[in-house]
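This document opens with one chain alone, in structure tokens, the form predicted alone.
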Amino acid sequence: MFSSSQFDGTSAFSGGGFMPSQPSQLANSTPSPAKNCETQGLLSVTVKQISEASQSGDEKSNFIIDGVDVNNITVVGMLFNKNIRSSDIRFHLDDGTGRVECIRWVTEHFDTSQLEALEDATYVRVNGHLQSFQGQKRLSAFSVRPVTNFDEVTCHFIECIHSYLQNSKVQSQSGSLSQSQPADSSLSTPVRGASNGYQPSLMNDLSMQYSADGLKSFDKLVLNYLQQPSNIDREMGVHVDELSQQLKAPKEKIKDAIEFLEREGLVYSSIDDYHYKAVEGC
């Protein structure tokens, strides 16, 4: 459900309305699985982009945003109209470009007090699965946490701009290739995964250091550990120290890998900057 914004999108960059004293509780959950490797990461978007997203088929098909097939997205904005029920907690997220309904399902692993503590007009980051219900787009959230530093709001909008420009460039290049060259199975739409955010469709000598999904071997090792069923089920996520001990690698190397995976939208921090979980379906 969408409606007009209650705060000016341009003011989001000036710091107006941000309250440093917002609660610091973090929401933990199990993310919804993605259908393919192109939808496994978290794409930074605005509510306006969500409202303009299209589906190629029925309500169960994936969404297309800026020409990219996605389902799992991350949005930053103000929380409004929170409604706590026995089965779920619903609220609206307003980022200055529009408003979208979000729903957080209540399970035995989810503590409702985490969202109950969040007040209206609190800035939050919502990671979730974009879906359509009765013709309306909504976000099924698997992670809701308060924003405690306004730089995160500014950074999110910059990421949205970067993703839009990058995806538009990819679509433009794909269109040029399809017009100038015959169809070939070796040419495919770039997907998220390489260090620049996308994996080129044409292989070259330098790409040998990456695995098939565009990840370096050590990054893949870290991701594989976080993806173990026992770790996926852990509400708090996995601590950096545990990763360092289990993978027998220095903390700095672990942090570098986590930073890359987080930037690619494959993992996210859970309760603090030291605990991480993998996005399911990766």
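Numbering follows the first chain given and starts at 1. Here the rigid core means the biggest group of C-alpha atoms that line up within 1.5 Å when the two forms are laid on top of each other. Just so we're clear, the structure is a prediction, and the values are computed from it rather than from any experiment. What changes on going to the form predicted together with its partner chain:
The two forms, fitted on the rigid core, differ between the two forms by less than 2 Å at the CA of Val47.
With the core held fixed, the Cα of Val238 is displaced between the two forms by 2 Å or more.
Once both forms are fitted on their core, the CA shift for Val68 between the two forms remains under 2 Å.
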Contents of the next structure:
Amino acid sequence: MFSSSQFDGTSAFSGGGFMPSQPSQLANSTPSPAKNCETQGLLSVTVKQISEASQSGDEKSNFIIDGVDVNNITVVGMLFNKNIRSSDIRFHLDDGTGRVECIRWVTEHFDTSQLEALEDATYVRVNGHLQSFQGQKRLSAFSVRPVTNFDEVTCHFIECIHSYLQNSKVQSQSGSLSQSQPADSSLSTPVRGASNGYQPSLMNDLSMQYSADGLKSFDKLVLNYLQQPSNIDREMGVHVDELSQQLKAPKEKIKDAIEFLEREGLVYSSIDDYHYKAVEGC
Amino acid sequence: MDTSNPAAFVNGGLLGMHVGRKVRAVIQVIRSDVGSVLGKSTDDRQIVVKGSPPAPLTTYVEVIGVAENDNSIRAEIWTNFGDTFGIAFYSF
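Would you generate the structure of this protein in the form predicted together with its partner chain, following the form predicted alone above?
What follows is the entire complex, opening with the chain shown before.
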């Protein structure tokens, strides 16, 4: 999938940003906390971020970078100390922030003939899986390609900064959001500053409307009023007109809220269709 | 995993802050002599890069080396970045 993309500027832009859109589209059907359930497609990272990654506690033995489960990563840096062996090719990747050991397993010779021909201090893009081997972090590469257009180097670092800022923001907002939206701003031009402006406003809208348990703030107002002890005690319940007066809201809005709360099983009609009571023990 | 020798991104203005340390910079080549190259940094300051550049040299070249003073780098690694490079985007 990724290895078929070209090295021109447009693909360099979309390489890092395209993959994350797929997990978030799948996640749309099953809402869940942002950082736990959603592993990013391909995360742009620097070697320093790799060196600071911590191991996640579950059996999958994935790493965590900036609070996000890391599945596959992409790094751009210079290749050094290439060591060609019969079953694999090992080398170090130096991106200016550090060096990481990489290993490319060899199955067919023609797969890696291009890699074998690369010289030291050549810029390459490595896509692979981060793993732990004998206590050291190692990148198990499934794709090593030389960089031909050096705007890819600039773009990679900007993508690293972007993912870092995005994931840090998701970490701090994980209480109020049901889903993160990494795809949208990644698909728009990562280089321009516009993408940074686009995302925060999207997150603000979502957090304004929905509190953590999914009730709209107005529904909560109605529910709170009905849940007041004095209203709970009233056998006949509260008339919708009274709700409208007390909460200073139009009757239509009250009706919608009541319908929603009734569906959720939080309120019920008492003596007639206009009197409602809150379910106790909720 | 070795993060002990990072190379800091510098332009002309920042070079003075990393004297004696490993730095990296992309420069636009103005003039190329034997043993040194005169280039323009991303913030339009002149930088002298000493060492043996690869031949042929393209318009933009990235050098990684040790900063000698606030306008000169002793380069160890030269990478030709081509003639079309978004040097404006590189200034992050």
